[in-house]
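Coming up is one lone chain in structure tokens, specifically the form predicted on its own.
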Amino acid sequence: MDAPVYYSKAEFIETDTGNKVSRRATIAGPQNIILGGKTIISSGAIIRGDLRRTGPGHAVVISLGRYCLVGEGCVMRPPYKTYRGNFNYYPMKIGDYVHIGANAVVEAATIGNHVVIGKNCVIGKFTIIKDCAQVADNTIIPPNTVIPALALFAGSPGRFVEDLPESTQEMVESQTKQYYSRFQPLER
């Protein structure tokens, strides 16, 4: 078993559903963000739920599934485009068991389940990442890219490198669950 990863209890807010959100993270427009449960938002992460379509009422801008890890210094903001002269933001949907590395910038439309995004990555606007795909550290994915299931993308611009093994789903699921269970408050 891996050693615990301790965090300061004062720094993280734990929700009823087991989400652990750093007080040093910036959650803008929290009413427009859905966290599925057991998701960790690290310090310095910025999640922009305030960037949404104009109009009355709440709109889900960013939804994250269960057992997601948003690394330190990540920036997540919804993709946007101008259509028929109107500037609009579009929702971002992220599945379960998704690990987003430190300092990644994500403007994807959809990220599937069991996806690993390395550190220092840039995921361009309206990118679609299918289940069990991986993006290597320091990769830049151009806007509107579709990353197929069980594919590893790397480089700048990000390109297909190799197919991932069928066991990727189980490996990513156990890694994200283990990280969550190792992420323990430091009692003072």
Second form
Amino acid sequence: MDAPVYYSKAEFIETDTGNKVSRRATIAGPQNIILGGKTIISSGAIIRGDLRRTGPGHAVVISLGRYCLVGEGCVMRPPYKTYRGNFNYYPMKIGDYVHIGANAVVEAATIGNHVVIGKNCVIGKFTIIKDCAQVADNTIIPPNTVIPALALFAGSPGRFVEDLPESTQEMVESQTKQYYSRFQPLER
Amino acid sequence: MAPAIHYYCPCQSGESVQTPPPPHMASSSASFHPLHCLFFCEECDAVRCNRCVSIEVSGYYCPNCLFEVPSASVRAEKNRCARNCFSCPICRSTLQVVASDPPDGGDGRPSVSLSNVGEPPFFLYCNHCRWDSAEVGITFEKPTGLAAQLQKFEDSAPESLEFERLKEHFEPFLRTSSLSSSLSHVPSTSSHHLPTSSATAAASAALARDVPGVGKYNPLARSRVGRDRTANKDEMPEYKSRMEIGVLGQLGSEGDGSDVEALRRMELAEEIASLEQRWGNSWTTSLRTSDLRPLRIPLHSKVSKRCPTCRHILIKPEQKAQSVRYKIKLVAANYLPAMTVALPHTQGADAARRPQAKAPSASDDRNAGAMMAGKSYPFHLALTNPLYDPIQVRLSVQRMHVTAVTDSTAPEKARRTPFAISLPTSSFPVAAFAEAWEYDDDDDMFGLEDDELGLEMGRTRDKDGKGKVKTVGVLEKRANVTVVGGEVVIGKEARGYVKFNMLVSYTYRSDDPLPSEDGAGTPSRTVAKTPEVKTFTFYTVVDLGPILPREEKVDPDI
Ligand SMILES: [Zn+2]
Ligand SMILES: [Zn+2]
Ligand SMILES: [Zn+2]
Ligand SMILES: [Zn+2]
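Target state, the form predicted in complex with the partner chain; input state, the form predicted on its own:
Full assembly next; the chain just shown is listed first.
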């Protein structure tokens, strides 16, 4: 029943697997980025696949699963640290059915499946977000935070607010699928 | 706020009342819930909510290191993580163990290297507000087993020692009284019509155990406890406090002269610890922010939920703490049709510029969704059938005259319903749910349907809600969704919200009971072999949004 969300057909590139990537998004180091399929990268998003671990060969820097949404103006940047005197970037892995709200900055290490991150959030370096967790709009998650499964975090610094309902997985799955099907091109 | 529908759980209304409170009353919101938060008991054929289910803890874990703590050690570790998890005493963010070797990040930031490498002493550091434990003189020789070291401090606090002594003193009495209270624990039926959950029972048993005498005040239990001679309070020896009253004051927790003195010298408001910063401590602590100590992180629990009436399990999570799967999950969304409501006059125009569907901002174009007094508006109700059988639905509006009962002296006009709702009067079908509808690759179909929906909305809009044709009635059927139209006529002097209780009644046939493959909440309403029609009825509250008074009317056409 929800109305379609229209986008200009000229702005988006649709891949064989149904990913829709805005031409107005900045995809740095695309060879190091994996999109699972039916994932939407919105206008103005910046994905830093170029910030890879030093060393030879190919490396996956950022991977996103299926039915994900990287909102408008989001920055996705792999986390880094100095370990035993060596500065390095570490990969960022994101599961299926993950929505990231507009203008969020994400430096997480892992984000599970069925996760919803609100708009204007900052997800600090090496944060681990487990399945079905949610981060409310405008939340600041400090580096190295762990967000357990089915937890709602909010505030600055982001803290546990409540346990989410048992049906969160089904809800998020249908919402993310619906969003993808509502995301329709407008010829022009 | 976008129009919304919530579902009624009758638990707040008492046994004799079957109807929900009128929607404009404050008590209404406590009885209505989003569908996805509700449970369904097959045994009772009834909706249950988080307010009425019984809760049982099925496991404890640390929300930071995710370690699953055996229940045996939860008590000894005082419900907090006994590994390396601490929260910042200033901002409650998670602290990190850092070594004290010199920062070597070339970017000019005070980069702290991660734990387990580098030189002692180790200390705790807050990534959010940059507090560190060295500031308050807490450092560690080794980066491991910190909780044990901190718990030693906690346990050696005078208050803690005093409490231990108290427990020791009452131990013999506790043993006898817990024995008798377990004997005398009769489910109370008089004061609460719902049986107390086992968690509540456990808590009250614990209270009775820890606070001697509490158990005795249960009128049902009195006679039995009285019989137990050994539990006589008079036989207790007198307790002698380990320290003098006033010693606590010197520790800075009594709010006496030393606090006044400290306050006199204070220059910044931040030097006083806020209530929130002191709230989570086990004992009263000093007022000074500089005295705050890192806190071991409180454990979380996974819970099972039971029907309050028949005790059947509605929710049973898998054992693993971070698993999001359930062994049993009986949620109302698998039994009742899901309903959404929309006002077509607000849609269409802003659909294209909304970046995210789930977060429609309520602040922008506040008046775009509002309805004017003295006008009528169509609205759409979409019903989605979760059952494998088709259902036949009938909708009706709960009469609003309930308020008239309260006061007969008030002027007639004030009590009149400020709006009238039209709904389809006859019942209508909603097709069965089929797995195929959910298929990943039927996007084309969805696209097409969306276009049709767009057309539909356009047509209704042209008529400005006045067209007699198809404003009220079934508008659309696709897959297991039926969209029906209703209409609200708002009175000229109306104020407030268009909010009404709606009774939903659906009949379903169950001639071939489907075996549930996973047992986890499949819509399986098994009935006898002969095809049988059953009816289930529930209340909802429909909130269409605020009414704009006529004075504020702005006509865009002029
Ligand atoms: Zn309830
Ligand atoms: Zn822990
Ligand atoms: Zn802090
Ligand atoms: Zn029951």
